[in-house]
Amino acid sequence: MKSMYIHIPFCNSICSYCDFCKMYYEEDLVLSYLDALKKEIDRFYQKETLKTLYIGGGTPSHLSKACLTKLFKIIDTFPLDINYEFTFECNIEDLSLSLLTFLYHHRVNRLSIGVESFLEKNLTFLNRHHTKEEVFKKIVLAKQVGFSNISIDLMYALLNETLQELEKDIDFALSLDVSHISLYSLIIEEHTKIQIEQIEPISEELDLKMYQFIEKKLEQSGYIHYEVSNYAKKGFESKHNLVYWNNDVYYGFGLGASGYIGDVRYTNTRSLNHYLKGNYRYQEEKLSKEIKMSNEMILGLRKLEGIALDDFQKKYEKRVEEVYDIKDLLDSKSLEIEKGYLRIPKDKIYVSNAILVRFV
């Protein structure tokens, strides 16, 4: 076990599109939650040296100084690999010199910042509370503190968004000169504000044009498209997220978190009452070899480089072609093999779900 995810479910406000495990911030609840989190970690974590650590949410950056200190009293004891990656999720409005300095001195070396858009119209729709000017000011501040590995999230295909508006968002993002950009097309999830309001998605035709524009523009600007929704400057691909896409094992701690240990994938409860009582697990599934191989295909083919065929054979003692009939996918050029990797061709990545469903 070389990776760990910790979920902090508390937010100051709820974004209109969010279906993650979250709740409104209350200091006393947060302190009780951190006590329960420590107990869960003490029970399951075997003190391995970690290569990647990710604190997500929710909004971890909204924790008070007292709660942050309590959280990092737990985290500071974790041994980290010499080449570790430690990511902390932040909202723009939470970033300050004191918070950034605190994180920097507590071994955080990667920030993941929810920007989502620079345009007031989009930010209002998403129920985000920062401005374009704040984004530029806070990114500069983070760099001044010493952070060189900064990732931002952007969303597109929003309500009534035009291609010209997306172009503005991308131009603003590129002018920040950050090392990593994640771009997500709006998905209308159940039980979210936009689903309740019956917001309709934009046309598939426009969504595709936006996707193609993003890919071309970012690659021309020196970013490597390494996963369906992720772009990075060379050497700044997310090590933690690659753990997921490589179907490797990892700890997941906190309310609603998921993990993968040995042959078991598990999901924690979303009930705060259950969690505070120490009833952490909601669901556990012991994976068969067939399910592991299916996950390997579905996750690995999200990467632009694809799946290393030799690694698959070593891991499962079978060649991909022995497990799956992929001849028609190769013949139709929905899959290709190049330099020992099986992958979805670049021009088919946009419709990758239609290909991945074959491996479910």
Second form
Amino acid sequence: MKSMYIHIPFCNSICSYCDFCKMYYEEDLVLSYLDALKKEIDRFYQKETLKTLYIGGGTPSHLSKACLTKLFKIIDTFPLDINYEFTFECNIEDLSLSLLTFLYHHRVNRLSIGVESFLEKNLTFLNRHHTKEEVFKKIVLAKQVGFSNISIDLMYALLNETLQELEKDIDFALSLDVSHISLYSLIIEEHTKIQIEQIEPISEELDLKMYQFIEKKLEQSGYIHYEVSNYAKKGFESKHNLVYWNNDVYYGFGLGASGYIGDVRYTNTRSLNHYLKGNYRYQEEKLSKEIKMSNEMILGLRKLEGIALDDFQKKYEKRVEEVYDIKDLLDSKSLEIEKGYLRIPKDKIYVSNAILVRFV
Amino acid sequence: MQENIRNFSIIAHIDHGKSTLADRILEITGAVSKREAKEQLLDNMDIERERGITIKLNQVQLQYTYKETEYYLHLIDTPGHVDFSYEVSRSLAACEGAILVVDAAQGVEAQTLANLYLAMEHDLTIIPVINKIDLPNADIEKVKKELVNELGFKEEEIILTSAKNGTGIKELVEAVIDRIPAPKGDKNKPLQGLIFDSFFDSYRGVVVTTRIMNGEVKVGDTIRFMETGATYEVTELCVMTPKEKQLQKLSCGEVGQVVASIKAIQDVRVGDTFTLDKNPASLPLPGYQPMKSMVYCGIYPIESTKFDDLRDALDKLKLNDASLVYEPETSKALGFGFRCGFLGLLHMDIIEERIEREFHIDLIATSPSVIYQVTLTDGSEIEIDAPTKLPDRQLIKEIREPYVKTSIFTPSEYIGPIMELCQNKRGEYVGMDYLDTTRVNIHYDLPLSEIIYDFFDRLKSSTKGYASFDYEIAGYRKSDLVRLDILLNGELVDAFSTIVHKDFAYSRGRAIVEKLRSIIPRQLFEVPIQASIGAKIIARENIKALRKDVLAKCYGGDITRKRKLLEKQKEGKKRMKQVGSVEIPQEAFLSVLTMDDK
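Having displayed the form predicted alone, please output the structure of the form predicted in complex with its partner chain.
Every chain and every other molecule in the complex is listed next, the one we just looked at coming first.
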């Protein structure tokens, strides 16, 4: 069984913080793109049953009816596992009764919705074009159509953001009563609008306070903190994203997408011209056992639960302690072992890079 | 022929155009074509170029036909900093004359004088040159007046040049032939070769640069180094033109290089004399001095596995830098390293930089120290060259530190700032001489330990570079000194310990902990930094714990980027030294040297 990610790199508006592979929406281009996408999938996909499928972007929800139909013509043929999870990324302003119904009838069973914030000031800064009222309306609509697994993205540590503002955002988010919330501290990535404008990040101290506040508040409200930036109600952890963090294999299709099949991690080209000509792959790397183990640690320790030591041993025929000298990390409580799991303690997750460098 | 040889060097204040002038002389004598004349050909080490100073001596033989006679001109390059005055004096001893270069815009400066005095001590014929006359702000008349009125040259002796566009170079070369005497010395006397430089060549061993003062040496001769007594058979003789030219012999008056498969680098010392083993000279040439180190510091490899490489590097540097001394030492914080002695702070800087650059060893240097004399309560006497070696206070009856007598030459408008600087450095005012209406010579007695910090830099900055200073050791004086220790996370880091005057201990301690707090990056836990004298904590700061060091988002494709990010972070860690549980960047150790204690 496999997983699959499909990238739709088209947007009608570019967010100020986004460094993903994206471009402005143009109907003709999208149609050609979908042709190339079909060819890529046909060439590499072995028709395995999929346990998770994720369509991200870009803004897949912005596809026109014609494009959407074309895309799902490809997808409708995929065999899905009985417990499959099929996520579709959406913008608030794209959510309509017709779109939601379409998705629902084409087997999508999870929506990932970019809410980011409820406050006008933040939304302007991020260059997002919805309002708080719209968010409430659209989430209710999605639920009415029948979606019970809804995830929303929120961002914090935004320009001059205060703890009080964050508290408001979190209160609004909780009132939506969705099954999954991702909360990302703003990363100022290169070549983004906010980096070019030299936006100053908020202080490390405040950032940590916000993180701690979020964790406390969401846990009180019945969400489980299961990954650095992810919270879910019990049983609603993202199966697809756990594939990444468990260092499992998955297909990645589309412009700029990455995948991990067999021993090879690959990245697709970000050039639409190359992609349309069928030159999909930009980079392929056959991973050594060392790199695989290292990835297993770097990714696995993002999960609050940590890494199952037995699983590691089964997978690599070596115990973690044989491969890495972690005694001092355990002594200084930068790592802990409990019930067969090795993990970064909760209070150190926010400085995990300083610990993860030991595994590269 | 001995009478057709001229041995000379060029002396100048820093940046007055010495190296460019040398390049032009090389060009006009056809030693190098314009095309191959890399800028500043004689300075062949990167560091020299970057700092604009010459550290290593170099020599080159030039041929020039003048009045139908072929002349051999040996240009001997000299280092330009006070730390290297012994090396300068040895290379000047190899010359009969010197070109004194003065910048047409800047005029006579401190180093001009210092170098001129050195040259005069060696009884050299001086040719005064005003260079850079092409500069728009050149004031040739004023500089001429300085040379005539202050330095006592005759106006008609002065040659005007522009090394940049070649003006006056021919006249200068011919003046070298006309005015500088041919070398003296007797070809028939027993061999006396003055070693004024040496360097290590991995194929040929130690290469000795020499001026033959008497007699001659041939390939196949067995030579003996008079100071060390070592003997070797000469396998090669050559001269740089600047390409290497093999010779069968070097005779009285000539300058060249001797190769003799010398592997033991300690056998060759700058300033020593070599002679023939069979027919030795009765006495060595005068002027040899074993080097006296003024400043000591510990040098450690960041990676402890590089200790042997470091020893190797020091051995090789020692070859062309007789003044470098070192012996192994151990630090609790830093592991195995060397206690090294230097002529001064610049010398220390240069050696450290050369080790890092030429031998690719990342270093940590501890704060420099002078030699202290300590009388213990039981009456015994010890000498201390490292703060960590200072015994417990209860065991000490008295500590004495070296003082120097300084002469600070300065235009009179800077008297105020200089006196303030000296007072802050525990100086004792001795007196002041007016040289003329605008220049003074200020005398202070200062502790050497205060000078080795940043005295020179401060003097320069408070006088816009006009003041210069000279010092001589003036014996030891009793001082109220204490050892200032630094504790990180409660553990004493010996590499940060310094010996300071009790009155300054508090402010120095404060300054060090503040500086360390700003340099040491946040760690996973809070790290207290304390300064202490004995058991008494006199200053404290905290490095806050790291708050955020995480990648918020990491999905499918991000793993490759995430790895790169972590790899970069790990690379940064490599430049840090783990001391106890704390990671300390290299700069932290250096920062203690440049404290700004007002």
